[in-house]
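To begin, one chain is listed below as structure tokens, in the form predicted on its own.
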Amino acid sequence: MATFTKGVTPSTEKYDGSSLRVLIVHTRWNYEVVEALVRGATETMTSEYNVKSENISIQSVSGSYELPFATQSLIGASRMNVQSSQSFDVVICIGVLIKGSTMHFEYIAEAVSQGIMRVSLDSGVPIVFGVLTCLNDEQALERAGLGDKESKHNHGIDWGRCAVEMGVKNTRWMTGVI
């Protein structure tokens, strides 16, 4: 069997992050987990591409099926509110959906994933889609670097790096260069 390294490649092209705003909306479902990943999207996103620290604004919900309404919220109070300078440039929506043993888990995941497409296609912001679709606890914990298992990886990590090229690739979009 073949191995590939996990997570998304870096982009060859050097992204600047520094004058980027992002929100990260997380959840408090699975909060261990939860709390790996947003802490790996941070930490890339600071140490490997000069985000500022002050420019990341963290907010929390208590599950999944509210990051939608919550991240659509907060991107329209931050462009209503006079005394931000900009509004934010990317949102990574952070959370963890674990299957039980009902039906439960695939609405919320079906309705999650439609209502954060939707946000930001309404919104014309980047969201990076970072929640988890795990059918145990063994999956993701192993996502969120954490775990015993060789494998693990913090996917957090990949959330940061996407959200950072994408903030970018936008704000250039957003003025006509391609």
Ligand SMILES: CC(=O)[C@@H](O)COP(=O)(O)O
Contents of the next structure:
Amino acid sequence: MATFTKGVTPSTEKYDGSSLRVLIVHTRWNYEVVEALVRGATETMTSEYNVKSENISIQSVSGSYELPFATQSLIGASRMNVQSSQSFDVVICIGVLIKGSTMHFEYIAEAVSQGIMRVSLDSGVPIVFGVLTCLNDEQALERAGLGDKESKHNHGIDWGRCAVEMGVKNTRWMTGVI
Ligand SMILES: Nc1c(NC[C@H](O)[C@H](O)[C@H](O)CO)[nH]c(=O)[nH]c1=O
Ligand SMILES: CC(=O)[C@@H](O)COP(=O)(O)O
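Since the one above is the form predicted on its own, can you give the form predicted in complex with this ligand too?
Now the full complex is given, and it begins with the chain already shown.
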């Protein structure tokens, strides 16, 4: 059977993230997993793309359902600062939803994904969807690079790379450079 490379193929362009201002909004539900994802994203952005640590703002909320509203508010607040350089070039929303025994998971997952997309399109700020929607604990651990499965991979790394690419590209596009 034909096979293919799973996951994202890295861009051929080496992006310079040294002038990017990044916001990470993360949840405190399933925090051990969230913390690993946040670390994966921040370490990737600073080590691979020269994003300055002082240009990465990190905010937390209770759960994933709060991510869209908090992100909308934080983008708005950043634009109220006198220096326009205070506004964010890109946002990463990070959360971990784990299915329980009711339909709560399905309702939150749908609301959060639609909400984050709406905030991104309405604000014109690229927002990386970093919310794991897992059916069990093992899926969450594996996708944060935790646990003992050989296939484990920290998706925060991918989200950090995506954030730098979208931040750099959107900054160009906003000035008419295609
Ligand atoms: N069960 C999970 C939640 N639930 C909480 C909601 O996200 C929200 O904070 C609450 O309904 C109050 O508005 N959140 C997660 O991020 N992960 C879960 O597994
Ligand atoms: C994603 C959730 O809200 C879920 O963890 C809640 O669990 P339950 O469906 O058993 O109430």
